[in-house]
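Heads up, the chain below is alone and in the form predicted alone; it's given as structure tokens.
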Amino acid sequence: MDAVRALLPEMQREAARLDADAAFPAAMFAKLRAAGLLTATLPAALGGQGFGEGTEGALALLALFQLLGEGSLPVARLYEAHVNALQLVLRYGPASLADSCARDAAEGALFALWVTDPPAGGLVLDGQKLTGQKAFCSGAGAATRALVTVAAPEGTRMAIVNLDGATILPQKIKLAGMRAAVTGAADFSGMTLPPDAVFGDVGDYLREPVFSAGAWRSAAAALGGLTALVKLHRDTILHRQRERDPHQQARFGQLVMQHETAKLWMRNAALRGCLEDDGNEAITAYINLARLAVEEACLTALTLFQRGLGLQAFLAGGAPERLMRDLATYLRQPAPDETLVKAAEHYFAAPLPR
């Protein structure tokens, strides 16, 4: 964590230049496998340092995902994809494939999370044979792991590949925001499988507690954009020298009952994501609930940031700019209507949250 800390300042003055190339973080990512990152959410067995098991260890992924938001949004999404990535690994895996996933993670192997099908052309496994492609492919042509969705004769399963026998391809429709995640698409055809490479029973990803609970995550990376909104609007307002001013000292009051809102949200999330000392239902409709609730406190606080900036704030490549990109764009998680809808069927028929 501390290693993490002091890597802010640099993370933060590199992501001007990596949003304008759209260029993979590689230097950054070299300095968080050197602090162990790759490997932290491993359990102690497995050769990591445990961060989301227990209470201790899911607050501590919070903080850490906080952090790495509050530094790079591109950098958080990144690494929480590789978390997901191995934690599925470890619940629907067998040991086998834990144990290499493991090494390949201590060896410095970056695993990337690439689900969403093409239009036409999704990714099909036959036998052990793999066609097709996957698009909106977050660190293509960078990771060297990914976990990947196919559609088998059965039904859906989940696919450890090694991305050396992959084609990366560009992406076509270029994001916004978020550039330095480097989305592009990747072409798997013609790979084939080693036999312990597909992994769980069909309909697991989509599996429930861990399918929505996950979320807690990347909605935790989402809270360390808005701290580094906060942060940005107050050192702004602060040089300008306009911090007497009501009318500023109204917003900044507001950005921040936001970003407490986010936070106490936050914390009981991350809680109940890892710790799931709750049914699957109420697992899943807290967290969801959580990560709308992160969400409105974000796009509140930047309309606040824009108002209080002014025209500052749409400066092309300006830190301020730039933030409110990648932060929109991050925020843009799928299906937050349905998503709010079953939270609130689930709270009709239940207790209210504890």
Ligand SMILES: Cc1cc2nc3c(=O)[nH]c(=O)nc-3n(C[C@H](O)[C@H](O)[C@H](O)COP(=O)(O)OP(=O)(O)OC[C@H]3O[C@@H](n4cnc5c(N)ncnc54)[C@H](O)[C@@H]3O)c2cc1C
Given for the second form:
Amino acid sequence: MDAVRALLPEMQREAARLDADAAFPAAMFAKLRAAGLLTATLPAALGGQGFGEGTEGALALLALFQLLGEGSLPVARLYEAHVNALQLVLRYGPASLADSCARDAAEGALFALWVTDPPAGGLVLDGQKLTGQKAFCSGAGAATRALVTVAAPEGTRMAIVNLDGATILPQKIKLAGMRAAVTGAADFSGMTLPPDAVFGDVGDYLREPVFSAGAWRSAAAALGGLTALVKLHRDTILHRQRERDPHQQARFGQLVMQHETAKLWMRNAALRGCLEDDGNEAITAYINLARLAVEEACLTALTLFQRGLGLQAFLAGGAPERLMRDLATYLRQPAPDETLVKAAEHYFAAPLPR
Ligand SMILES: Cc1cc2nc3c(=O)[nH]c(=O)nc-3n(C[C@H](O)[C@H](O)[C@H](O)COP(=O)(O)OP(=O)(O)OC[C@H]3O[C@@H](n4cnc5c(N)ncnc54)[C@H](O)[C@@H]3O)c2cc1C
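Beyond the form predicted alone, can we have the form predicted in complex with this ligand?
So here's everything in the complex, that chain up top.
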């Protein structure tokens, strides 16, 4: 944590260049690797530090995502995929695969999580042979391993692929924000997987509570982006000596409220997601709402930020403008309507959150 905190100014400094070039934060990941982050969420038996384990580990992992999100949302997003991929292997994979992934991570492999199929020509597994593509691949061209979902004859399964054998396609889409997460597409046609690469039962990827509860991690990263936004707002207003204006004071008070609301939701969401000490439905309903509460806090904060800073927030290439683009883009997580409705259905039938 101390090592990551020390890297924060550098992460924020280099964000402008990486955004302009849509370039992967390679130098920063080398430093995070050296700080032990790629293995931090593994259990001690596999060389990890237990981030995410028990109450203390859950709060530590929350603090880590928040810190990374404050430094750079693209870095936090890339790291979140790495953590997610390793957790799925540990949960659903055989011990041999968990061992080899832990070894790879210790040797510096960055894992991606590519589960989005393009509208046509998605990833198909026949025997051990892959055909097809994945879309929205963050870390394309930089990550060295990926957890992918594959359409096998028996149903959807997960596989760990060595990305040396995949073709990274030229980016057809250009995202307005999160450009340093280098989100592209990959073609796996012609790759043959080793026998233990495909793992889990049919449907494990979507199995609850893990599938929905995992959203707490990306919400924690977004909370870090919100922290950066609130600090930038405060610094800019102070720099312009506008802090005595009652309208600016009221806006800043509202901003701090939004931030604190998101923080309180996330503390409970991280604990529920990591400890799994409740029924599946109760865990997923709570985390679904937490995710949306953070989204709403961020959207409200973006409006307050724009009103408070005025046109200064829109100077192309400036830190406020980049942060707004990154945060607004990162908030677009799948199926927000369905998430809210499902949580509402749960709380109509079950007790309110304890
Ligand atoms: C920066 C970034 C990096 C990403 N990296 C990866 C990655 O590495 N790997 C990966 O696999 N994916 C990645 N993704 C993609 C991500 O997993 C989701 O696919 C994406 O965020 C979905 O966003 P969306 O707003 O299009 O969602 P949608 O779910 O399409 O939601 C858009 C709107 O449509 C509504 N809606 C959804 N479904 C329906 C429906 N059936 N009928 C009517 N309305 C509907 C929603 O409620 C919402 O209002 C990334 C996305 C971002 C932003």
